[in-house]
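Quick heads-up: it's one chain on its own, the form predicted on its own, in structure tokens.
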Amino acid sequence: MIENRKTQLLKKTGLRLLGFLFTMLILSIVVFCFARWAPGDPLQSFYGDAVESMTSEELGAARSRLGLDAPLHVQYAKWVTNALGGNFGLSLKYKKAAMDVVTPLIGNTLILGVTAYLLVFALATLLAVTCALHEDTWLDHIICKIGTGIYYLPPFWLGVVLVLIFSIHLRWFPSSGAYDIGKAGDILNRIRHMILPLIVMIVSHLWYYAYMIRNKLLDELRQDYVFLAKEKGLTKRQIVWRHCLRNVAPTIVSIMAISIPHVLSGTYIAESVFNYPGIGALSIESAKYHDYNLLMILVLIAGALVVLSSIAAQTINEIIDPRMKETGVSAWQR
């Protein structure tokens, strides 16, 4: 018995590996592809303005020494050789190694993305729950009119907004930056300049995933168990709490995990709006001027995490409802 499912369990990871191998490859050749026939001259992004007042044979001879005149094939098997040897190649714009360059940036939008990903479905949850305990009552309404009314303001706009009246009026925060000068390693003033970005990515998330945990939760409540321990006696929040947010766990994991993309759509968003140095400005930059090795890098980051979060969240589902190892449904989808 025990032998046998550790064959299933090892036979489950290789087809999850073999599975998220052939997924990164597909985006590797999609986003090699698209980013090549996009219009625009990456000459343009390594030689800035002397781009124009090159002769046609110059700019062939810089094409060949950036092996930008091979065949897309060949380019694309020359950048697969070189990448599974740790060599990503050459960031165009800022002319050094491109896994150079996203390096130190990481740890900011790492910073920055899962705070804002812990903060709202932590916040959300916590919405939810009171929409739940009082449900078609004055403060039910007035969350979900207010929560669809902030959801639907523009993050850009919002942004703007919050830096005139905090940055710029009542200079209470800075309005870019992950830190002053010379201090990296201060905590509080890399809180500081977090506080306005989290503010627009929680406000642009957090009552879209709040409405679906609260309408999960109302359909919950309606259960028969539901009902048999009213009778015991057991008041609605011991109930909303024991038993229908435990029933209900392995929904929030999979919202979770699906808002992965969601999330970090919102981190490019905040990173853009209040200049945050971090992937998601750096990868809004690198399509604008067509350094493809560095693009390559910051989509294959992010779809690496958007594959493995799901993996890891169908992993969470199945310890925490073990009827999915047989049905292989998640509760996202009952």
The other form holds:
Amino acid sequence: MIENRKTQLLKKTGLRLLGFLFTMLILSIVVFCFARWAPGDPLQSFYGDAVESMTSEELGAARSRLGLDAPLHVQYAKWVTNALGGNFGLSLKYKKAAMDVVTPLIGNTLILGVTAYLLVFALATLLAVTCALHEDTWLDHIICKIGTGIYYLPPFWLGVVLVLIFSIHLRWFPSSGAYDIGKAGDILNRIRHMILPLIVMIVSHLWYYAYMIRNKLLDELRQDYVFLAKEKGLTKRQIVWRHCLRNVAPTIVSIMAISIPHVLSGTYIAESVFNYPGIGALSIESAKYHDYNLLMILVLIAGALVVLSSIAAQTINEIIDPRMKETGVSAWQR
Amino acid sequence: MAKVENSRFRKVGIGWKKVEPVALKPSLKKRLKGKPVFSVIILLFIVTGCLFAGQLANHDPGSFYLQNVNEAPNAEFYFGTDSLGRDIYSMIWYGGRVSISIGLMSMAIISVIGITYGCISGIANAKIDALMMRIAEMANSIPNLLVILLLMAVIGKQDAVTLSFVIGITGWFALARIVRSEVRQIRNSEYVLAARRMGVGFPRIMIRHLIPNFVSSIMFVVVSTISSSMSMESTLSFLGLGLPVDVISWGSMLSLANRALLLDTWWVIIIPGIFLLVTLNCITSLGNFYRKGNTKRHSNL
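Form predicted on its own already given; the form predicted together with the partner chain follows:
What follows is the whole complex; the chain from before opens it.
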């Protein structure tokens, strides 16, 4: 029986990985077409103003050297074969291989994103439990009011205001970067740089998820087993933490899975407000400068991150929740 | 039967008194209870201000007062001037027009796409439904901001209509999902079946039978797309991918924030931000009013 469940799980995960490849394929086609149909001459961004002084023969030669004159599907095939070998073409702005521009920055983004992600959900769960324990009291009402108010702060504006207060006037935290020059390995220095971006990300996501979890918990408190637990003599806290939260856990994991693109969007904004060297700030930069080779690899990385982590979340969900184990139905059909 | 005349009979009984039906007209205070009055008043104030921007503004919002660059709020420039020497007070009202209309336009686009997509998916058979939802899910799995970045980079035109269009076509997934689940619940009810058997076409079923039945449950989502679109507009403009500085909106005013940080001119950052924030919150509490209340069952705890 256990063996059976294991193979089932493996099979499902395998199918999901196939789905992942398929998604990446479609994503790459869409992004590739977009990038090629886009206005904004790639030659312009590659050669800069030198384009204006080139003759038409020189332009044609440059075009064929960069492979811009072949039909679309040929270009795509060529791009894919190169991409599989890890060659995503030149970044037109940085005049380096796009991969080399991106690789050093992925780590920075992951550190920021993962920390924020874990903090958001830890705090959201805490907040939700507090609200659920004090349902319909002044504490619950105040938390709800403040939470909704804060949720609609535009994150970039919050970031700018934080810089204004804490970096410029109080001089507590640095306003930009991931670390001071020459201190890349200094963890304390990195943390000091991460505090403001983290505050922005937590504030702008916290309440959305805390409220979802709170409502789920409140539904759970209306189940019959709560009576039994109460008759057993458990305290409110014990009931909520040991029984209700455990039943809500799979829901929290699925919410976490759905939230990944949302949180990733958050890092983009936080990064570009605080000039944090990560793939988010780079994406915005490359979109501004029509650097499509770079933008394409960034979109693909983001897509891969999101899809892979949602596969992980679904699998974890199935492992921890025995109720999900044999339903082959996807989330929306339930 | 002849009508009995009232006057022929004498009404008797201990302490009989004619009871006048008292009109149960609740007081104004009672009727407004639980409704977002405060938000509506503030929202009306801001919207009226934007509509009458021409009368309220005391300077030309587009012109550069180069002698008065970066002035703090004073008697002539109520909210100060920005780093280009423009009067912030006048820009607020003109900018509000653009910001609010971008919000409304995006809402319209999101509603049309989301409702249509959701209805089709809800009515269609299981296979098409699964396919449509899978597509929406896939599109939704890429961070929203990234898709918008890509589209803005590709379109390359930065004006209010393009921006609303881009925000609109990337923001309808959540709405479509809710609409679909609502339609799934009512698709087998008698009136829809009857209409289908009578050969009523899909668009008519959607407009006459489906939409009126789920409109109350999507109202909250629809209203809050206004505020999320406005927020997105300002974010994009701040990042330099939305409206350029010379098209005045609250977002493009905030795109000067980075320069304002270096110059330490707080009014350039705070004032448009406060207006944006207040408007967003008012719209949201308006939306919350449409939200279905929780089932008020007593907690077992």
